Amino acid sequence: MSHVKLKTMFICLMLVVALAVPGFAQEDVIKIGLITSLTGSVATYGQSVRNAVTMGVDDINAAGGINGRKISLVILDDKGDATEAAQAARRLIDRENVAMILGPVITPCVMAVAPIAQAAGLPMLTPTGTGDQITSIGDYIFRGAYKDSFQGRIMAQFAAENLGIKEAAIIYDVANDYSVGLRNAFKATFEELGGKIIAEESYSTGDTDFSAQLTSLAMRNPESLFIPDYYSTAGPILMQARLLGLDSVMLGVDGWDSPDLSALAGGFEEGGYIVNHYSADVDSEVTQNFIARYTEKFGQAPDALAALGYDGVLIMASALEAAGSTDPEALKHALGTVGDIDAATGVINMDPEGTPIKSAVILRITGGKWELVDRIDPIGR
């Protein structure tokens, strides 16, 4: 027998051993897929989530893993695009054989991935997706963030009851489920509380010139302007609105939270209010420890997306420990029942519907920094 044939037989034998022997390196890891937006229009979101997830996984592995098994991450970039996100999901399920998917980051991408994960019977947890309809896709779909209907109601309530605002205008992305859902929740609650929506304008994803819509709104001189969109769009709207003379109280959402907002808004975000998932001002040992470690590791303070990414790892780890295995059914059950998780955004208790029961905060940007104004518990969510 030739040397080449002997070498080939040896390689094949080693592959059989690797697959057959319990405890071989391949069996020692729990493979988790992370779909995040590392490039594209919401890249700061995805990078924050990636950073925090890798930090969380490193923490778990350094402590011995989950029930003695280390976590291995497979990270894919969806570029903030729903089609790319769906392709990433197919690769994670069909080629990488992951036990669970973390992500995607934004609601349109989550909505593209969730049906694929549900059909495959694979648990999926988006740390940051807030669209109300996400978890209704199926019983394998979970989230680590509150719903848009919750934050939309909270902002409307804060505007009406805390700021005493009687009239509001809205400008939103008619082609984005995230923006539309927030607009609907804010409008309904504001009107229920006796407020009046005096004007609405819309645009489509990718638009950059909002002068026509804002000129129309400026003619109505609204007391406040609600802008439910991501920082990449909210920033230019804020700048163009102020340059057109709109002096309304600016009201926003978690999507504004990005280190790039100020540059895009030209500083005109000053004085604006948002609903968010956490505040760096919260006096919690877990929160402050997370902020200090993240800042030291990555050279910048974490935003809410980072905090949610880290919390997503904590939810996942708790569920894996409770399930005692990566069996999809056991993991699905655990994801809907784990609780008392002391996390960066607060104490988290998951419910079977797939959404955590947790608080929200109201932040105001002052001197270029977000300061804590109020903390709201999810009563009646």
Second form
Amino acid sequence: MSHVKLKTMFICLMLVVALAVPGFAQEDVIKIGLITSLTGSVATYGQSVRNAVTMGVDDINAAGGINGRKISLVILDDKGDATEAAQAARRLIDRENVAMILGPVITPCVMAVAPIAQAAGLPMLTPTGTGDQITSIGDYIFRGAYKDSFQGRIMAQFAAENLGIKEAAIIYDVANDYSVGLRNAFKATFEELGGKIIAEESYSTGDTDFSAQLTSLAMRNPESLFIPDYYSTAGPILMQARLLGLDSVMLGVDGWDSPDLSALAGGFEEGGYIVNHYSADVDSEVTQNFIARYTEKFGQAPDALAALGYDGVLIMASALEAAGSTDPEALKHALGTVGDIDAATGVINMDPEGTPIKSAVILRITGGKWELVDRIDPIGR
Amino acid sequence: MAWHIMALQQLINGLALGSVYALIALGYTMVYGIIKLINFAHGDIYMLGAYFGFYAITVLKLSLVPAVLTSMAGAALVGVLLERIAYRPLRNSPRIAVLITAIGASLLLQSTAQLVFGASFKPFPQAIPFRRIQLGPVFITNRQLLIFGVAVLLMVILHIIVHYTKLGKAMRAVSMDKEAALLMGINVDRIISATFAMGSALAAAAGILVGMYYNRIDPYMGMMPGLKAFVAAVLGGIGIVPGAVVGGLLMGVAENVVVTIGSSTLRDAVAFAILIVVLLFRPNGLLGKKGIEKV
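How about the form predicted together with its partner chain, since we already have the form predicted alone?
Everything in the complex follows now, all chains and molecules, and the chain you saw is the first one.
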């Protein structure tokens, strides 16, 4: 009788200990959720972001954490799909109880997650999302990258003013906010500066055959062709364009930046120009230090997505430190006000509107490498 | 440039795309002709063919022709296994059961491919150099030429097999009347397997051609072309081999016309509008005979 009682008590005690210990351990860490695209049509973006974010978090933990608390990461794959991204967000909020969400990587996924985070009152920071509409979803939504309207304007200005281009054609994805936003911004600025858009063609996400559109464009023989899309589509378009006789100056965006672009474009990306978040040629200590360590750790040079991922961690860390806690209200306020962050993509000043004030670069593909052509400082927002 | 040159150039593009549809449609139509099954997993066999070709070139280091043959053989094997495992046990079940199984098989192949090959978009190894051949005012790329060449060659071989060999005779016999063929001593199971093998091999060839032409493959690449090739088969008259070719070419050209003069967003809509129109006004297809369905 007393034996059974003892046994029951023992089991109860074990249960209490088992339940309590992780509870105690959790008090000491700050749990951060990372939603990224490890597979799917934009897999190289997500892998770069994951690599850089884990590297950044390891750095913080090695240096003793934030206000004495270490960061633990919960990484979920959204496959570049908005539905999967929304499910990942639900899981992070409902089951993992994270203090903040980093990611997702691409605009369509961010647009699916942002309303969920906003409704839950949980701060989120997409290190890479550029769609203009992202930050207008609410005051809990922040990003670490520039906006598409900024990016499209910069490319149009560069084409018109630096390259002296008078005529441009555009081919874009009507089913993707990112592509449409960039097309609108490019078109508006290019025409404002006296340029002419002589032809426009479109396609939908998932299309692989662009021969009809590109043949129509080739007949107009445009001086330049603007292709605002991710590498997995821009690559095949570049190849098919050259095969079908288009020899325009190819103009691109940050979405082109991927180690897979060259294979997908069959080498025809050579000579193209893009706007990007950062260049490996920038002579800054933080940038060069980041490049060296990333290259050593992952065996390949970081692309812009990696740099943005790393900077996302820096912004998050500054905000957590400034807030002094993981209270969502305090963290939200800190994310909108931290500044002078010396990061891999340059100096970052956050803004309560959600978009940082930072610079952009123009790169040219020469001999298979991205070469720095120009650096543009922010001109308002 | 003048509009007629543009039209000619677009015609070439359309025929290239149409040849691909035709190759896939042949598999649909052959299988339908013989067991009255719409094999919805056929588009995924085409996807597998592209991946087999990808690995034959990158891992086995084969050159283009042996890679195409390896991939066709691999896809043929998958096709035969698919029939053996998923369709044969249901041969005497209601047709809707087999149809649902086919959709299941399609999803299974897609998910397995995603698991095995990864979900990322893969660039296809460009086994031949890029070239453009000028034909008067228009030109044709060597990839388009390759598509035409391979498609015509495979169709000729298929025609010879169906009309001039014992296997072809047996296939036609099974297609006409399964029981009677069985009574004549034809091994119906073997003939059905052979039909699946041939249809799958043609789809695999199409997969590689598309990989080289568009330079991008992924586990879901078979969905849309599979559905459109199905429309092509219905357009030409499902179960009729030349009908698949005519239907495929027409679909390819129609899509290019729509994108050129209309909007690219209507591309898929037009493909399926064709299906509805055909089913309403000529349910037996362009080359189909008007016949009364036996009840």
